[in-house]
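The chain below stands alone, shown as structure tokens; this is the form predicted on its own.
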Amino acid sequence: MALLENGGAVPAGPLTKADRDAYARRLRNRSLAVAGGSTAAVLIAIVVLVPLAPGWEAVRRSFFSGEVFVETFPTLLRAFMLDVAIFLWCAPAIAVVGLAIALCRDVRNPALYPLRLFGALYTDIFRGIPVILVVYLVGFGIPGLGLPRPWNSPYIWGSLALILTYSAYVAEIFRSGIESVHQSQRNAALSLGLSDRDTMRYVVLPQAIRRVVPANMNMLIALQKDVALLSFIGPVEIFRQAGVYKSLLANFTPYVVAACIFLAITIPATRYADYLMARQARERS
């Protein structure tokens, strides 16, 4: 027998396959095994430890209150509905963008040196800027010009808030994508005849857009997220509905319906751009 680090043993000699696939299996069911009775060990401590607490029955009554609960979680639910559609509508602007924006910053004719410096400029600023005084700043300061109606509505300037800030960091996402393509592509693409424009249409943007959606998965879980942060200028969804019944019943259990909800969204859309790196990394080893 010959024993490996991990202190299993394969039998001496040349393994088949069927041996193989067997000794994996039991490596892994044994981690499997560890791994959920470690889990188990935690949660059983919480359960056990927790209720002992001095303050655990105010801070049971104040958060996790099963009637407010019940009572709150359909309004907090329609009002997450709102921040579903701000987010539907900002994160397709968000892409266009963030692309435009990369392709600015790639441009290498230096007759076009403006539009790559204005590229620079807009990615360091509002990469710069904490998201909410980029949604203070704009929805508090374009409606004080005293524009008409609707023009002066915070859903319109919250939302144009948000897509001034994720389109700096999604363009910084695409420009990676397109610089991790080889120059020697771009070489054969143009000794092929293609123009500097088809080159990137057809052989850079194919490629790099495909290598970073799992980043740009990240960041429309972040844009979901921080759709929130409109709350404070005035748009009545789930975070700020919930401000409303915190006061109105003296009680924090709806900020936890809200996460709740958020965690339904997040958690999933968390676990599929896992999925899309892991495939992506298998496909390149």
Contents of the next structure:
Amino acid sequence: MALLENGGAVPAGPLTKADRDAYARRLRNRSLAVAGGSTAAVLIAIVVLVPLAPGWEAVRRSFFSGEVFVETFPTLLRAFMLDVAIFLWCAPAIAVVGLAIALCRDVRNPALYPLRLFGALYTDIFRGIPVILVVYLVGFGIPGLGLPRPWNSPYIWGSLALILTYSAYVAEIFRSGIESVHQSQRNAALSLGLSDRDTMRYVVLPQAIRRVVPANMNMLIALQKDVALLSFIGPVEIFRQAGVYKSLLANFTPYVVAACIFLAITIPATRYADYLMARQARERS
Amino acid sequence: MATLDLIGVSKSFGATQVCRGIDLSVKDGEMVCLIGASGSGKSTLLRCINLLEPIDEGQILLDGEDISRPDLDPQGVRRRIGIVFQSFNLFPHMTAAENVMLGPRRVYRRSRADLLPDITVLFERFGLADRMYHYPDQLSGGQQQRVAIVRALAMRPEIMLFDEITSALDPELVGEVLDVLRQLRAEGMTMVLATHEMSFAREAADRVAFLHDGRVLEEGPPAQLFETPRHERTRAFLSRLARA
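Having displayed the form predicted on its own, please output the structure of the form predicted in complex with the partner chain.
So here's everything in the complex, that chain up top.
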């Protein structure tokens, strides 16, 4: 676009640094103005045009009711703490199981071949089934064995379902990290007389784990959202609580409240993951 | 006290034969330089001696014992042979001191406290005393390569292998690394070097072997090999270098 590429006229003849700086500044100001203008135009269009839609009044009342928002927010926030708690005990378990599965798939000792097979089967199966199905099968199936309290708790088996599924993905992430450590690092360790096991533990893993931190951050964000799936087997966490309110008040605003609460956590976390990823890309170049 | 004898060592990668029956003897305390064009098999030969690559045929005798036998424990052999690589290969997540201590800690089960005096002496000997607690990316290429040498020496190897260790360095940093080699030679370390530093080979080596196409075409004292090469290809290689 000529509008963006043009910073105005410059003096004829040899240019000074001041001339060049001034030109660059004009160019920058112009693109800032254009970006601001176009954003404002879009916002105004939304604010003005959407309320002109015939059903807007009804939608506004059932989805964006200020009254309902204020009324349900504190309870929903408290219900969200249950999501956070489930997340907090699942995340470390996922890290441990995921790493163990990744290491299983890297085993070279023939006697331990069954472990390798198990690792491959595990990741194939749990990456291949929708999370909600695993939640149903484990969450209803295992307590259905007639286990006594507290072993029939949906918290335990629901969490297990999340751990099983997410470990499969996290294992693949760890494995890609392990494979990204250059063979020359392994060779350097082996040439010192280190065993395969020590080479993995002291040289490969510390580098691999660092490299996959951003990718695992993204998994954590997805996990925080998927905790809501446990509502289908019982726990009254935020999604379930919002459903209760919806029925009670005949209003959908509680779902919007829940969405806002999730965003308050996930947007900063996503930004942080992006920042880590960008920093890593800078370090490698 | 170490001698190294290679007898008919052959190695292929798929259809490409990289070593075609290499014979070479290194006496105790000797420095032997391997020269030759890229792809002549120098690096592969060093990696075979260190058992990073299994050989196809021949024998590798360390103090008369065939270390190439596949039924031997490679870890036990590797700790007796130090190797330094072209690209340093320091562990980036550890300080220089941790890099150097990892081998003795894990292989000889020695504690950091027990090792520290020994490795401090090593760092001092090679002018790195003030770099012990730096990470590799805080060191110059020459310093990194000297740390890599110290790391290999900390295992108290009987013989040291050097795989073009100055090739990745800026020209002004080559000297400090070559000084380390001179120092080790003066201390009587048995060493095999793959190198492109002809003037260093000429000055410091006890013997030079010219490799071409996976064979040792000729070997001899540096003065003889560089002044009056017997083989046509050696002459061609040396004159190509002289023109460059």
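Computed from a prediction, not measured in an experiment: that's the story for all the values here. Here the rigid core means the biggest group of C-alpha atoms that line up within 1.5 Å when the two forms are laid on top of each other. Residue numbers count along the first chain shown, from 1.
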Per-residue C-alpha change between these two forms, residue 277, threshold 2 Å, rigid core fit = no
Residue 34 C-alpha moves between these two forms by 2 Å or more, core aligned
yes
